[in-house]
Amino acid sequence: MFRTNTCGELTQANINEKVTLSGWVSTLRDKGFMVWIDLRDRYGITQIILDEDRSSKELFETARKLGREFVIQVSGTVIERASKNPNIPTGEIEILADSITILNESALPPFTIDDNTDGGEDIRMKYRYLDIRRNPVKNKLIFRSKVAQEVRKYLDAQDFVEVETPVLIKSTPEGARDFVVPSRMNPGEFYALPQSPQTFKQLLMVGGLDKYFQIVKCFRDEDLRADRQPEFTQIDCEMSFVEQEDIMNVFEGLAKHLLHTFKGLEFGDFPRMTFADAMRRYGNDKPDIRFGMEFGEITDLAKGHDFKIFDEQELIVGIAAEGCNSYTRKDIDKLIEWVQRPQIAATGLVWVRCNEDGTYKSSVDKFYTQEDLAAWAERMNAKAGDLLLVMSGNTNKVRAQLSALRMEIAERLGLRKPDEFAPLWVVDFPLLEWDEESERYHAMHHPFTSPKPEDMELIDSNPGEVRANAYDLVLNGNEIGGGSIRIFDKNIQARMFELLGFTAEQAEAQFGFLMNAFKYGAPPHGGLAFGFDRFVSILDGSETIRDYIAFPKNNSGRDVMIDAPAAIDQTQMDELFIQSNVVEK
């Protein structure tokens, strides 16, 4: 036995006990007549002590051979610690060592393995296995594990069946790019890694399993934006003989269970907002409602005053930044520079100060009276001391730009508090969105999303106005889950493929297996998938999913620890009947 106890469990109740511990040397202090070793494992730190009155010369010699991160085994007696440390659970005791065995030596680590490390992110990612020894990383992975267990407990109590679906599947053209895998046994043909188990969970419903879930890896070969990973984890779920309300109730229950279990919070019914209202009030379909700054549309108030920048635009809209009247011109100029960055691409920003004496000072005073500006302030629910920030342009574009500015202002004002939680359902999404470049419709969610029954009559005459039987669960400005009632009628599914630009032959080639399954008694069904990585990080007070993934990729999609992706041997290429046309640099 390498240990009788862990390094995080011994207390004064164990004094005078003979114990054996194993772990890593965190620190070593040598005063000549006395040596202290902080021994660390997953569970904590225990102080080991040697002194010249009670420890042998040989033991001192062994101790002085130790370096940081050496793996050792220590046997000894639990004694009361002379100088207690109230900051750790084992701070009242220490181990008077009888023996020390070096189990494995360690090279000098490339960074300090401590809560406050001196290692930058790049070096820590390269040596991720060392980074995991640090409490901030270790504790996040343990937290992730505990959330997963609670998910399973909740869904099991709801009679869900956990089913694994294939990882090598067929490539489909919708959504992001697939990762593809060549098949040696089928030359010239390829598998794809699943972006989600969508079609398989629908087939499980046809198979009669009724309630399915899995905590599953998904893959998307897309350009990585902030805090995205090419492989990520979903809590994937599907139910039969249900309507939208049934699904939302079950998974609102799961969210409430996790928020109560890990944060001690109780919630009533989650608020709901239509997609149209979310876009009008916040400029995006996943609004952070922990704070106000709702949009105020002033197009009718601001046009017709000879201000060309406004008169020529489709939408004029603004927000009231609370208490920001104190911003200097330099501060405001920096905001203008911020919205003009390529990421936001706004042409400019109009500002209005709401002064304490009830007057207004604006960058467009030349064109608007005090009464005009007061009307703007009323639309934006502004009060004295606030700063109005107004943008104009194409409706969709300017809403996205102002939404980004709203989030930036909230960040600067400290309104996005990680210990506050504001869940929200967003419903009634458009079924389809028109793509100008390809001149065809794309599915807002995916091709298997059912139209609202009351909108079915529009599917031929005005497909762009059809609403989807779809719903997203938003938490603190992040979409943590989304789903829909599925199409289970083969004729409606065929019409959906037609709207998306598939020929009958293409639909059969890509999804014939699903259409064929629908011939054999497909039940009404629907589901939802939570973004597990995102949900875990928000629960733990963070918005960075990378910290909760054991071995994440960097922003270029590379695993710098194992140096992947990498070229493969020509023999393997020949076996797979593929060749590379990449020109060597």
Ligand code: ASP
The other form holds:
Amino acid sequence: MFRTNTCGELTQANINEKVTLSGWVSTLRDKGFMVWIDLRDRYGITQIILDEDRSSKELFETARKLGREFVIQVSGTVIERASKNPNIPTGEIEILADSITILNESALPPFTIDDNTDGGEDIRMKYRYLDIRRNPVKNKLIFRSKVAQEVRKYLDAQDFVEVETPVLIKSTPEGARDFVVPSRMNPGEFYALPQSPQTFKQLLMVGGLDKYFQIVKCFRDEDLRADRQPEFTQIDCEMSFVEQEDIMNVFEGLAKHLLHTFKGLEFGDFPRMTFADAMRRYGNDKPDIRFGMEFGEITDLAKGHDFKIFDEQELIVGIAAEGCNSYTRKDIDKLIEWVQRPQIAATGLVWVRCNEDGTYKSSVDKFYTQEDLAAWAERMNAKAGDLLLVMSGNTNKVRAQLSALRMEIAERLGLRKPDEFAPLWVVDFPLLEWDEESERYHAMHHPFTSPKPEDMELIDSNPGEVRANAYDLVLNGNEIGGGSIRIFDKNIQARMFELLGFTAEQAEAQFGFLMNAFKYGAPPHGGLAFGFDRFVSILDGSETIRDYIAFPKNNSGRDVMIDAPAAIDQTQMDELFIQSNVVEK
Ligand code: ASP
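The structure above corresponds to the form predicted on its own; please give the structure of the form predicted together with the named molecule next.
And the full complex, kicking off with our chain again.
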């Protein structure tokens, strides 16, 4: 037997018991007449002690061979500690060792296995298995596991069936590029890895399963903006004979259950906002509503004052940064530089100080009177002491830019509190969005999303105005889930493919299986998927999903630990009928 107990459970109640523990040597202190070893396992740390009076010479010899991260087995007696450590559960006891067995040696670890390690991000990623020995990493994985179990329990109790769907499939359009896998048995043909199990879960509804869920890996080959992972996990769900309201109720229930179980929070009905309102009020379809700083549009007020820059713009809009009148000219210049960085790419920023005495001082005083500026301040809900930050430009662009600035100001003002939770449903998304590059409509959610029946008449005359039965669940400014009611009529689905620029042949080649299935009595259905990694991290008060993934990829999509992706050898290439065009440098 390797152990009678774990390293995290022995207390005063166990005094005088003979125990055996196994674990890693965390620290070793040798005072000559005494040796202390901190023995660590997943459950905690227990202090082992050897002393001259009570321990044998051989035991001291073994102890002195130990190094950090050696794996050892220790047997001994639980005794009371002379100097107690109130910070750990085992801090009142120690184990007087009678025997120590070295189960395995360890090379010197490249960083200290400590809560506050000396290892930088890169080295810790390379040796992720060592990083996982550290509490902050390990605890996040345990937290994730607990959330997953709770999700399963909740959905199982509501009769959802967990079904595994295949990983080697054909493209599912979720708006990213596919990862593809060459087929050896079908030369020149490729599988795609699922961007989500979308079409399969719809087929399961045609199959009559009624309520499906799966905690499932999804794969999207996209440029990795901060905190995205090429493979990530969804809680993927689908239900039959439901309307939008039914789906929202079930999954609001799940979200509430998780917020209650893990945060002890109770919520009433989650607020809802239309996509159009979210864009107008926050410039963003996933607004963080933990704080205000809503947009104030002043296009009508600001145009026609000979300020040429504004006169030429589609939208003029601003926010009131609370208490930021204290910003110095230099601070403001820095802010202007911040919005001009390529990531935001704003041309500039007009500012207005709301002075305590009720006067205004702005960068555009030449063009606007005190009354003009007071009217702006009112639109932005500003108080004395605030600083108005105003941007102008093309509606969509300027909204995105001001939204980024709003988040930045909130961050600086400490308004994005990780222990505060503000869920929000965003509804009535447009069905389609215009893509400038390809000069075509794209599905805003995905091509299987149902238009709102009342907007169907616009589908030919003004497709951009058609709203979808689609909804996102937003938590603290992050989209944690999204879904839609699906098209289940094969003719509407065919029309949708046509709108998206597929020829009938292309639609047939790519999605014939789905349209064919729809011929055989497809029930009305809809669903949603939660981004599991993100949901877990936000629940745990963090926004870094990488920390909640055991073996994450870096920003270039690499796993630096196993060094993937990697070249494959020529035989393997030949077997797959593949040639590389990459020229060796
Ligand atoms: N498949 C969708 C996604 O991955 C979710 C859904 O519509 O259920 O975003």
